[in-house]
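Let's start with one chain on its own, the form predicted alone, as structure tokens.
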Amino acid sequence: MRERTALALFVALLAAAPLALPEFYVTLLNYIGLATLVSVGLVLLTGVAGVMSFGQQVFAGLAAYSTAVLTTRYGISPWITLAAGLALTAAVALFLGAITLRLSGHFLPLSTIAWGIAVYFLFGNMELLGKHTGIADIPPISLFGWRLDTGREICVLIWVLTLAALVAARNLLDSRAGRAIRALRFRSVMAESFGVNTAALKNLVFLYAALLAGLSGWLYAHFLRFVSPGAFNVNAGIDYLFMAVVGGAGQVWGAVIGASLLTVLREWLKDILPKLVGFSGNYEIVVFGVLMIMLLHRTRDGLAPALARLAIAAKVRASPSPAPSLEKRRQPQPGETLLEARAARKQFGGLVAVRDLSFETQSGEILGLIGPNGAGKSTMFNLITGVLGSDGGEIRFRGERIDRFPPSEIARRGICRTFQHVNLISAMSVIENVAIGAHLRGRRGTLDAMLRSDRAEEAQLLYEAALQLERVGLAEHLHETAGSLPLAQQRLVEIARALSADPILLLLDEPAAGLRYGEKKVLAELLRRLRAEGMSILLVEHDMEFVMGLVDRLVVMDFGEKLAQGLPREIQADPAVVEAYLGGIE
């Protein structure tokens, strides 16, 4: 409620601003709106998805020059040139994204600087675009016969579109697609394991950010009625990224805060500093840089989270309301062969981590894959789930070969997993983490999320997540941040997330690692209950005491090979197994 009140107040102030403010401040308000459009794209792209870009000014420039050429040379309506400019921006963004997003580390942002410089010189050297002189006399936008030919008039259009972009971005992040986007930055392997096509999603976010920058460029051209390459150089790209970071790169409304602060502060410093030092110069850049460094030292996550902590009390959120059940998979008959590993092999250089390993799992059982540390258990787990590609042999699930599939395709077939090291998004709530598991059970996409037409499905996904949390005994922790829970409960959250996917085969990678004796007993009881409900489980563990009274059958690995296979009592009596675990006995 407080957030809605703050938004209503903000809109009311914006509506009154063009009427009450002097012309200079109306112009500043327009610049803030234009910068906010680019920055909100960077919030999605850099702050949330983790793709750092210094080249968003390129997309603004493409749309600006498109409308400038088409309106001045050919007399085409600005509204038609908007579509043409955004289409060109989308085509270039898809091309650059296909190249750029394959890179990682420092290579990715460096590549955005590279094509930012290249396109800037392209603008400045093409005769059609007026070279470095630019293009003047761009006609104003007309809206239902109303010519938006002054700063006060176009201010309304700029901020209507800016507010629409902010609300759409906020809606997107509060959705099934938004949870997947938030997983891209640090948890892409986890997201892939629950059916998210991370490569396609990154390209989609890159495209959205580019289109928002293109919209800003189109408005810029018809606001100033003049474009030149200087507005779209690399410095502009750095400014846009800085606005997103200062405002709060992970916060949608941080785009407004960052754009406002940097735009206003830059203008004030230009006026104040010459009076203080007695002569002109670009000293505002030095002062501005120092102030920003101090600011980032104090509020590393940006201003938006800090202001939110001061101004808005923590929300008390209720449990999700009951909703229609999601569609469930048809489970296999008890005793049906589910997973078959046939001479599976994986090596890293000269190290053979898995050497020609063969075993199978059946429906309705708990199969333990055990062995001492370094035996190759987790490597085999990653081969089954597609995180690693195999170097030999076959892995089949219900008769279909899956060892060449990516993790998202394997998840679609009903294999879901937990991780050896807890793989949660610590800043997200428990229920949101678990709802990621149900990603494949939803169908609504990003446009539905932006328009808020996905609410019925979203209610189903969140209710399913709440049911699975209740199933594992965490119903009281729905809205706590996942990172605040102790390790034992975080591992239960991971199991609940996997159960939300409605798996046919549940893979648990060392779920008892780091747990105390009492916590292991609770976990074992949960797994027995899941088996009684018909769940098929493949359990990777090195703790023999934990698995002996739990599993139906065991496969023992040592140095990448199958050492033994059989019932728990047979494995306990096997001298080779005892020697592998204890180093031999007298």
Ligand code: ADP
Given for the second form:
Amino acid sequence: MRERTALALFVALLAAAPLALPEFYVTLLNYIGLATLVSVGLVLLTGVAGVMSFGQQVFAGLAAYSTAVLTTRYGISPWITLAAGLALTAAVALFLGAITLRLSGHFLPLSTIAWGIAVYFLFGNMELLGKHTGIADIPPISLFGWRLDTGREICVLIWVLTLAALVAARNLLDSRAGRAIRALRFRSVMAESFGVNTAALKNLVFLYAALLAGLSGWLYAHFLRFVSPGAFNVNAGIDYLFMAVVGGAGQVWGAVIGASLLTVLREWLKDILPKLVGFSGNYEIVVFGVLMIMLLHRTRDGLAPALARLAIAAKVRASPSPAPSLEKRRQPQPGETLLEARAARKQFGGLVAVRDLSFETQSGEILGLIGPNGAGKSTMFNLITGVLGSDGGEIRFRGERIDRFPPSEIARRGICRTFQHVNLISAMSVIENVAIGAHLRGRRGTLDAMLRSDRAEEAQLLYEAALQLERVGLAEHLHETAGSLPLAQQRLVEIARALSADPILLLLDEPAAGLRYGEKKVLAELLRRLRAEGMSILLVEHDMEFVMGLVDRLVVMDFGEKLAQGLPREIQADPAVVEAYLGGIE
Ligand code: ADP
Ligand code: MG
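Structure of the form predicted together with the ligand, please, following the form predicted alone?
So here's everything in the complex, that chain up top.
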């Protein structure tokens, strides 16, 4: 079944539901929609971007209380209070995001619990908000004169908005911005190296998830016509996270599955548990916990991927069709000095990993930076690419000092890199991985992606990625997941990704590491071909044999210092190098 068919079927069933179902089920459907809205935000925030939040109920509560107060006390129209509530939600989300998103590890989820508790007490203790009794008599929403004052009527609005949120989230993930979001969780250094502002993007996703929760809170207030703090306590936040995880935190449609499952289960357990244990209480939480643990033992990725495997036959995708090519940089004249390191220095505590190293690279050449393990090559590489801050000296690129720039600014100037430890998003297709390289060559953002007004540019980006994959000999593998390729091909994907940035200088960190003899030959052939096409390459490598027949010039490092530099045959004859390096191998 194709996704479109599934979606159409789902929408048809939904459209019939409010007409056909008994009141009780319509109410349930409303709760599912409201929970789905929050969960979609969590799918993006937690499942995809890797930011765990137990505090989404806060945003729902802010919008719910805003509309409750403003409509009941001041008689303001719910549509205006929606705007006000979302504005308040956004302000709080931006503030909380600014102070908490930088926290790492378990501190971030803990802080979301902390603000959840704080806001719950605020709701429960403020006179204006009706303290623990809450606010009643909230008016219904009117839509073009139609009062949505029954569950059946508001069901339509809830589900139109929920479906829109689902489709928008799905569109978002399948776009330039979405690829960057998918890199946030495990690959943020890589994303930065291709020009993504990861901190800003994280804040944006956080804001978007908060707004969806706010929308849900507003609908909730006008559906129940009543708000009280109990609906926005920390339990609710945990439930939302459950829903996202059970459905499959990386899958947009998982939000519906998780929200449905948990909402229905909760109602059912509320019914059945008191009969089973003989007295009432919130025991469904206990059952939830147990079920959750069992489920996660069986399927880490939640239910959505498992269901998808059952329902959807493997998609066969063709190569992207030709699109107008992206704008290209003007390449420098052959022989122009590109990169200049002058007395570059980096210390880790007492260890000087790079000791006042100086060298230059010229346009059109392959310069090899070689040295034994631990010589400081990767550290120098990280200084050039801005991953590490330097402790002295200067690094210039085409005359401009770049050693104070963040990685994204360095990428913007045309220095593009591969990683010593392959840095691909394994679950993402090869072509999408490569398209991340072209991030800075596109402009369309999250809103364009959600509304699909990015399609022309998206076609250009994907076509560029396909061309670069063809260039490195991987045209056959566009739609495989990157993680399924053997190491040698993953390294080629890394090169294709760097190439799709339209680099001026290509930086390769040990591209031959872990490759077999035949694979190294293929790689060397590719690098020769790139040079013949005018590409400038700085090749960091410890494999002498690999570099000797390939590079134009060599800089040899040992213990952070420059030991020698010159043509390959000069280096091979240099006694100091033979002593420190070649001698060690033979
Ligand atoms: P190479 O890439 O030439 O093998 P590296 O640049 O990775 O060498 O490492 C150079 C030296 O710096 C090594 O002694 C290594 O242990 C040390 N080093 C590298 N990165 C760090 C770090 N983040 N913290 C402390 N020491 C480091
Ligand atoms: Mg290294």
